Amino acid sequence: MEKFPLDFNIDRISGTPGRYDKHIQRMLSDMRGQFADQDAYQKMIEEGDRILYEVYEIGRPGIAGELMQGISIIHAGKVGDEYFMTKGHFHSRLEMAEVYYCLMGQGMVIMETPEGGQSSRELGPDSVVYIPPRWAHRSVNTGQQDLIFFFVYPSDAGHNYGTIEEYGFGKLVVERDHRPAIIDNPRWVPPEAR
């Protein structure tokens, strides 16, 4: 990792950064238990594993004052009627925020607090979403093409995927009448029942 200057360009066709330190690919198999329609999930897995989303990180030291940054690309598609999405996470240090700047595509950010508060924001080209401290967040591609956004957050924030993997998110983003709709997750466990 070079110290300075730190800059990069983004390929407007593929969405990939001109330089990065780490490339993460999340497969359908990495999302076991996260989609509501488990029969549709199992059928899709049997047809072959596939990449749901990718993250290109521009690494910075995990210390206070540094900012982790990079590009996320969520591919288009659905499991049953539920749109492709990220795993979603809290930050390990709950008091850390994050910012998304959408470059292309259409989507949503679903958020919730440890106490069960819920919110959502739309993502579209040139939109910015601020994710406040204490809010878990999951990104969802509701469009027909890749959803691509730039992210930045404190390098020492960390990721806690376990809570979401175990209890799910309170809301799901599904297709209804050829449009995205937010519905209650029937498998979600509210904080008071955990």
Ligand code: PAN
The other form holds:
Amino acid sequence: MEKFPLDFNIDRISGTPGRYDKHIQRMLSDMRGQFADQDAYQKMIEEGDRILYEVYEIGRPGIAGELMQGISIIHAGKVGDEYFMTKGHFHSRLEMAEVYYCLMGQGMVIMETPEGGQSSRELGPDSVVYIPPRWAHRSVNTGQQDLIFFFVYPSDAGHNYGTIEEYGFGKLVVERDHRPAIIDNPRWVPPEAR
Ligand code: PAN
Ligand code: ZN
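Show the form predicted in complex with the ligand, please, because up to now only the form predicted on its own has appeared in this conversation.
Now the full complex is given, and it begins with the chain already shown.
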């Protein structure tokens, strides 16, 4: 029990946890092929790589019954008219759920089932989104500030990025008339047609 500390605080200004085991930074260059406007992506990369989002993980053993916790920070910005977002994934153990608790910022969680079912929920200060078993999830920052949320999921859930990397999600979140809009992803192929 004493081997792992059981508590931590979250800094309300930066959103960072007082302690963590892993700090992951995902760069624009890690997201090749994920944004719909490839020309805008290429132009941005040529201007210099940048951090799109960061994850602070508070680890626990990857065994049944344990929970992984952490903080994700998605920075504000767009590639073309598509907002900065996470890669998105299914859990390798598909039946494993997750909870997001938003501390700061504005955004959306885009969700999708292996059968192609689509859903989304908004994230804002103090909102909670429950991601049910079997739903892939991607978070999108639709605001002008960092989107910061706490997450918790089973330590043995694992991450499967495969099909999302290939086809993306069925829906994209883009800016239309100065506000976020959810539109169909032209690159997406329904699972039964793959
Ligand atoms: C989150 C995400 C985190 C980064 O911790 O992993 O926001 O997103 P990607 O893993 O899609 O790059 C989570 O959902 N964990 O399961
Ligand atoms: Zn997850």
